[in-house]
Structures are given as structure tokens and as C-alpha cells.
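In C-alpha cells, the next block holds one chain alone, the form predicted alone.
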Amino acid sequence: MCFLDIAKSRYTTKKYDPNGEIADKTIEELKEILRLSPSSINSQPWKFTFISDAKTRSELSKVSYHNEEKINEASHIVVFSVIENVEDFENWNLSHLPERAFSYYNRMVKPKGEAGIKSWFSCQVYLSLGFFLSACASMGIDSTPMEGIETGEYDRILQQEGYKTLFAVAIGYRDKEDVNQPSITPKFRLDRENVIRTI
């Protein structure tokens, strides 16, 4: 299948199959696959936690909203998080890079201050959000990118140090009869002219 229907197939599942496990390979491959994510001079500011453990996602999906049925039936968890001290970046992170990316982030980023610096760090992790998406749709697993969750409530059961929680994904297979599906409802996205510029 080419990357375009791919595209065209993917959605946020709403529903998954509570029997629908993802194998073991699979999950490491998705392991290797983000610890490859692309960012901005490779600072990689970011931490990645799977989670299968049913006694913990449960406790997770307790402080999750709306996202609590997904969080108990998907397949895993992926916790997203971010680098929490600046200085721990600086004296890690930018100790592995060479002298341009060290240099980039003294002249471009750390003019910002800490409140920006910490902005720049979170982008990355975003940027390694679409990765993952984009591969877990490659390999015919359903995903749901989930913000709406209580990222301190996060930190606290996974005991996080050193990182903050931005945001989950459930992954997993969808049920049947998930209504999110665009064979269900059709995918919306506004018109090629609204969001495409050609110069």
C-alpha cells in the first residue's frame, strides 16, 4: 500500500478490540522506530514508556477523561514525555551532539530563555508523534494520539523523574464496529486550496 492511502485509511480509533494484542516483535520494532524519531539537531529531549501492564492502565485510564475505555482495551500505552531541566539537557543531550548543533542551540534557542527552551523541547517530542503515527499506520496498527489527560497524575503513577508527561497514544486493533472508522464515517479535512500553498 502506498503512503497515500495509508493516509487516507488512518484515523483516531475510538474503539478497540480488548483481544486484538499486539505481538511482542511489534512492539520492539515501535520501540526502535521512535528511539529513531527525527529532531531538530538531534537534541531528542524525550523519553518513551510503553505500557501493557493491565494494573497500571487502569490507574492510568483514572486519570485519563474520555480517553478511559480506550486507555483499558487498547493493546499498549505509549507515554510521550520531555526532558524536564534545561541544564540536565545541556550538560546530557548536548554532550553527544557535534559543535554545529551545540552551536544552533546557543545562538537560536537558548536566547529564549528557559520558558522557551522548554517550548523548543516539546516540539521535538511532536515531531516524533507523527513519526509514530505514521509507522503504526504502515504496519496496519490503530493509534489514538490522547492530550486530554492528566499529565500530573502521569508522572506520579509511572514515577517520572528527570521528565514530564506531554501527552499518550493508545495502540492497538480497532473493533469491528468503531464508528470512527472512515469506512463507518467519512474522513473530514478541509480543501486542498484552504491549507496548500503552491509559490
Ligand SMILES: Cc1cc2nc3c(=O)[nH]c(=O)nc-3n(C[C@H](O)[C@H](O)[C@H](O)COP(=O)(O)O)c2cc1C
The other form holds:
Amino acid sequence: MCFLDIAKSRYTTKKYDPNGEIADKTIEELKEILRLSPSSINSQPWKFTFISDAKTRSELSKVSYHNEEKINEASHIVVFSVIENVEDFENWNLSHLPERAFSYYNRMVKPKGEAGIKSWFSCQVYLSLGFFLSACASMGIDSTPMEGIETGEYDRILQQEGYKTLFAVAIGYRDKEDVNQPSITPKFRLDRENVIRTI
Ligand SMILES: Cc1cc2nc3c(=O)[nH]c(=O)nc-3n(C[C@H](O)[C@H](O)[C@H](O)COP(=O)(O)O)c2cc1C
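Could the form predicted in complex with the named molecule be shown next, to go alongside the form predicted alone?
Next comes the full complex, and the chain you just saw is listed first.
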């Protein structure tokens, strides 16, 4: 399928087939795809946690507002987290990067101050979300990006250290009756002239 057709057919899944388990080999591929996500200066300020354990999912589902059912019924949940501490980033991630990345960071990112730097970290993690959703769709896997979760509670349940939850993604296979699929509910987007400029 060409990428445009994938963009037309992928959608946010609202109801999963509880028996639709993603094969282990495919999960390993998805882990590798996330590891290969691009980021500014190759900064990689992230951690991706794959969860299939039913007890952990049940705990997470209770702190996930309207996403509760998806978290219990999808095959896996992937939690996307961002590095918490600027100093840890500078001492660890930056130390793995070439000099030119280091000088870009010092010239363009560091002057933004702590809040600006952390916002820049989060942008990188969101970029990996786009990469991941597209990859899933290209592999015939359905997905639900979810910001509607209590991130602090996720940190507590997952015993996160040095990283903070930003959002999660449920992955699996749709319930055949899922009303959100484009064949039942056509995709809505703003018109081209509202969002695309050509100069
Ligand atoms: C960062 C992000 C967070 C989202 N959070 C949720 C969520 O918590 N629950 C949910 O059902 N959908 C969530 N969505 C799905 C969006 O509502 C959806 O992508 C949008 O309406 C476009 O529909 P489509 O993905 O089906 O094309 C989220 C999407 C993104 C990109």
C-alpha cells in the first residue's frame, strides 16, 4: 500500500478485539522501529515501555479516564516517557553525540532555559509518536494515541526513574464493529487550503 493510502486508512481505534494479540516477533520489530526514531541532533531523550501484563494494564486502565476499555482490551500498551532531568541529559545523552551536536545544543537549545529545554525534549518524543503510528499502520496494526491518562499515576505504577510519562499508545487489532473506522465514520480534516500554503 502506498503511504497516502495508509494515511487515508489509519485511524484512532476506539474498540479492540480482546483476542487480537500481536505476535512477539512483530512487537520486537516495533521496539526496534521506536529505537530508530529520528530526533533533533539525535538527542533521543526518551524511554518506551511495552506492557502486556494484564495486572499492570488493569491498574493503568483505572487512571486513564475514557481510555479504560482500550487499555484492557488492546494487545499491548506502549508508554512514551521523556527524560526528567536536564543535567542527566547533558551528562548521558549528549556524551554519546559528536561535537557538532554538543555545540548545536549549547548554542540553540541551552539558552532556552530549563522550561524551554524540557519542551524541546518533549517535542522529540512526540515526533517518535508520529513515526510509530505510521509504522503500525504500515504493518496492519491498529493503534490509539492517548494523552487522556493520569501521567503522574502512570509514573507511580510503572516505578519510573529519571523519566516521566508523556502519553501512551494502545496497539492491537480492531473490533470489527468499531464505529470509528473510516469505512463507518469518514475521517474529518480541515480543507487543504486551510492548512497548506504553496509559495
Ligand atoms: C497526542 C494525541 C493524543 C490523543 N489522545 C487521545 C485519547 O486520549 N483518547 C482517544 O481516544 N484519542 C486520542 N487521540 C486521537 C485523536 O483524537 C485523533 O487522532 C484525531 O481525532 C484524528 O482522528 P484519526 O486519528 O482517527 O485520524 C489523540 C491523538 C493524539 C495525536
